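Only one chain is included here, represented as structure tokens and corresponding to the form predicted alone.
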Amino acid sequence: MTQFTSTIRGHNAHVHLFPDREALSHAAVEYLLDAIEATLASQERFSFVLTGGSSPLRMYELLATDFRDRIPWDRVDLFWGDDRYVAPDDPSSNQGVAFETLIDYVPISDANVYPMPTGTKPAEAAAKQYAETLKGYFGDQPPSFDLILLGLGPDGHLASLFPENHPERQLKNPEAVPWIEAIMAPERVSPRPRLTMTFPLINQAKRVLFIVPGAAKQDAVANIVKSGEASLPGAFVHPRGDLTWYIDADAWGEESE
């Protein structure tokens, strides 16, 4: 493993390079375990935001099997960074996939799981409902998750913050941006409504971990992590706490060899 610090739009990020997806996924689980241990030493609960797509699937499988008994699930609360506005049993549902690969196999209470309400209509009402859920969870405290897990799309999007939606606009007046937005995904990725956390909420996190495997991500990684001219959505993640990128050799490209 190679590790170094990269400056992304003025914010320092810890970058770790791994030979393959398997090594990356194991390291991501260990990162989660360390974060849980450190957090629960000083507070009662650990808030963990899951991501969708294919990037976290091996990590979820490991959490459901080899590492299942190393996590105090009764003290962990699960949230989602985004989801497609579909039924949970739809194959494209992020919450559905998370249940099928992780949640159904670990001893976590339903009360500790907070999926996005994709059955609420319209999508804008669902976004407001999830924001209210988060406000109820954090109460008078700042909405700061202990760990947000993020993937990265080939186009540089994270959660459902796509370049076409110009998500950087959220940083110009963050106080006016809702924590959760209903957006329409662009034509090229199936134009359907989605619910997503916004940058003002994501950037309150104590830790953000990007997991980026696969050659399809090379251009996005080059733009965001390697370039001093980062412009894609992933470059605008600037948490108040630690920002860490786990990238495999395929996503990094020839320079990783």
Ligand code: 6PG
The other form holds:
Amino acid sequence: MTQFTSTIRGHNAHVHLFPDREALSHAAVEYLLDAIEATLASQERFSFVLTGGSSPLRMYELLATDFRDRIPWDRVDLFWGDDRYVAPDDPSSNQGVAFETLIDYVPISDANVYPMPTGTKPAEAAAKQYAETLKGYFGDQPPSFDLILLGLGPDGHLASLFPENHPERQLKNPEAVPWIEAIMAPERVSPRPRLTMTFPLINQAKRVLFIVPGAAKQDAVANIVKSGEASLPGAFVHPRGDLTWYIDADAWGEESE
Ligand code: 6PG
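With the form predicted alone in hand, show me what the form predicted together with the named molecule looks like.
Every component of the complex follows; first up is the chain already shown.
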């Protein structure tokens, strides 16, 4: 495995290259285990934000099986970085997929799982409701998640922050941006109505881990991690703490050990 530090829009990022999705997924589980161990040495709970999409599915499967008993699930709190504004039993629901592939198989209390309230209407009220949930969780502390897991779209989007919606504008006046927004994804994306964490919230994280397997991500990886003139949404993630990119050879576009 190759690793180096890259500078993305002035911020250091630890980049790790893996031969394939399987190696990347195993490494992501080890990253999570290390983060949990380091965090719980000095605080009671570990706040972990899940991503949707297909990139995390092998990681979720490993967490539900081989690594299930190595995670102190009773001290973990689960959140989502975004969700489609659909019912949890809709096949496109991020929370639905996470329950089916991970949560239903691990001993975590429902009280410690915070799905986005996609049943609340309208979507703007659901966004406000989730933000209130987070405010209740963090209390008077900054909303600094211990780990936010992110995938990357072929267009460089993360969560539901799509290039056409110019999410980088959020960083011009972060205090004015809500933690959670209800947005319409571009017409090329389905389903369009989404709930998403915003950059000001994501960038408060103690750690962000991008997991980026697959050749479809080559152009986005080239723009964000290789070019030096990163412009896609993924380039605007710079957490207070550690930023790490796990990329496989297909997404990197070159052979990597
Ligand atoms: C979603 C995800 C989204 C995802 C990327 C990558 O709701 O779809 O949160 O941001 O991480 O689109 O998706 P894949 O992992 O399927 O390539």
